[in-house]
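This document starts with one chain, in the form predicted on its own, laid out as structure tokens.
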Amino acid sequence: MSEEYVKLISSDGFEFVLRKDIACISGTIKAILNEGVFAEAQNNECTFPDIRGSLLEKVCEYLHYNYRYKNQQDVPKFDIPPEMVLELLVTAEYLDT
């Protein structure tokens, strides 16, 4: 995989490929990839055994949303399904997003 991209892998095996600069909006992902001592930094893959695919997908959507609308006014609402709010909050806290 190109060094410009990173693969995020959920607990249920779903894989999401993002540009590295977008993925590194997450403080946790940035720390994992930039330390150099973790195997994840060597192959640009991060596996999250406690995050299921539907949550990781929403996190990826948010990272793109954050990147796109950073420092802009009149930002559109980011839609979060009500049934996902609590789990997404915990996941966002873990990922430092």
Second form
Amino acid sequence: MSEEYVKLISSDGFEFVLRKDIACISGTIKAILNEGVFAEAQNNECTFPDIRGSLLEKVCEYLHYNYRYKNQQDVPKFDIPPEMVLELLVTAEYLDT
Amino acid sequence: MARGSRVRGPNSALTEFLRSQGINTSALGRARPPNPESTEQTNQGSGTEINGTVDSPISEETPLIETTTVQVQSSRRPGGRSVKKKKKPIEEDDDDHNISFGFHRAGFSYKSRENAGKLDFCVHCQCRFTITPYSKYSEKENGWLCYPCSRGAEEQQVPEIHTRKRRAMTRKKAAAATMDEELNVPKLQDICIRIIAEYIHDVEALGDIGQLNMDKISQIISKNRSLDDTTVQLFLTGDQTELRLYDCSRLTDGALLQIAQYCPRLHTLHLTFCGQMKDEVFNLYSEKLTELKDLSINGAFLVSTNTWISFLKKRGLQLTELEITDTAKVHSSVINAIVDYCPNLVTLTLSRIFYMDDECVRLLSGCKNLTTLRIESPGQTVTDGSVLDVLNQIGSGLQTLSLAGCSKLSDEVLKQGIGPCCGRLRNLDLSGLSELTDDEAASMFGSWNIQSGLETLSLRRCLGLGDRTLRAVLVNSGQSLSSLDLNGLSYITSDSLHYLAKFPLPRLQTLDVSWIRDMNDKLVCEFEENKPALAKLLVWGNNHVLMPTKRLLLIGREVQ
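If the one shown is the form predicted on its own, what is the structure of the form predicted in complex with its partner chain?
What follows is the entire complex, opening with the chain shown before.
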């Protein structure tokens, strides 16, 4: 079950494939994918018409960073270029991450 | 010095001892080629459990994972030189040369002298050079390196060696992280906010981020002391209803004026450390902030008495929550005004008011609708009489009561005030009431039948209280308590602590047992097992609490 993969699709058509358990670190994504009735849950796919590819990529990068360094000390800094930090904050709030 | 020579000179007492114990210190802090001979030797190492990491790829960490005996030796190196510079490794060929000298004896051991002076070809650049005691041996390329190449190799190889200082730094960081409760990987939002706070001077308008995050940003910026006239613009958007600025010390009165000008619709305004606030600003607030319901002004020491009174006259009717702290200009006239002009007041907090005295407190009995009353650290003496007056009048409506820092209060307040009057009380803060006695407090809590159990209780630094009070509190409020603060009650004995551990406290989330001498590891374990809801345990100054916990957040543990 842990090797299931899901696809996140951005507004400009970029597709990101990642493991389901890592994607579900985001509360919103978890809620979308676990709701059995929705088409997203059936296909294991999630489309975000408001999120650009570059932002979604950074989010995926963060999800992996979170998974990798969970409960550890000496966690390295997660870099974000300042140009995207504002939108990323809004996106992060939307995705509950 | 022929190889394999059985002739040995005099050794120090230490080496003799080690050899007699069979302790092989050859792997001590020395990075060397993982040749099979050294592996053999360490495997034969008698009596000491040397980890098999000598031959592992993580050879750099060997010094850290040695046995205690070996570590003792390593820590005794004079000058505490850290294990950084890799000296030429000793080539172990047989058991006889078990004991090697500490390598800060600048390579003057037998071993390095064996090769010294020999001509060799650098394995990296193929140049010819003479091996000295300082030459490096490259594990990767299995050969000696000339001086320039060894310099290059050293830069690459930077080993993650944990010197004592490093370890202390890591522990400090971990302790700081525990204190700030930042244990896990931070959320992406938090990381973003942090970066925004760093770049704040370059950010113009943030747009719509949501009220909760605006508050978080406000907290971070205040923490960074970056809140000033420029950065405050971020928060003045116009249709805001809540504004909390946690550090206004750098905001000039011009900026404070802007708050009223740009955000007239505020119904919640909390300003902390607003030392630059002057009368004109406050007057403007009373004009413009027509919807203000919740006001908290901390540290506005320049605002004069009359300005307070005129503000209360104008805006008092709509105020439901008011907090004033740290000012010497609030006299009984202002308190009078509060009582007269704020009939709808539900929450009142007056902390560190310089002229707070009995007269002021007595006046407060006129606030009939209060459910939360906090009189903390008054500047003048507040005695039982006035507090009893207040409690007799409005005590029955109070859900939260704090008398923290009113140190002159005695048991009478409990016996005749809180006990008989405060039937609806959920949160009680008696910090610093050092004159309370154990017996009286115990009997008050024991016979406190009119109320149904406290949710938070703080008996911080009520130095007179002890076992009996604790037991009475548990019996009274055990079912409902979610936060209990027993900081400083050193008279509590281990019997009572065991009783506390066994007592069912289903809702308890935070417990502070700092500075209680009898607190120890066993009790911490018991807490961890028996209290399913307990999440945070504070153990400052508990010398006998040494072990970390698995589930609980343990704050304040001493670490060697």
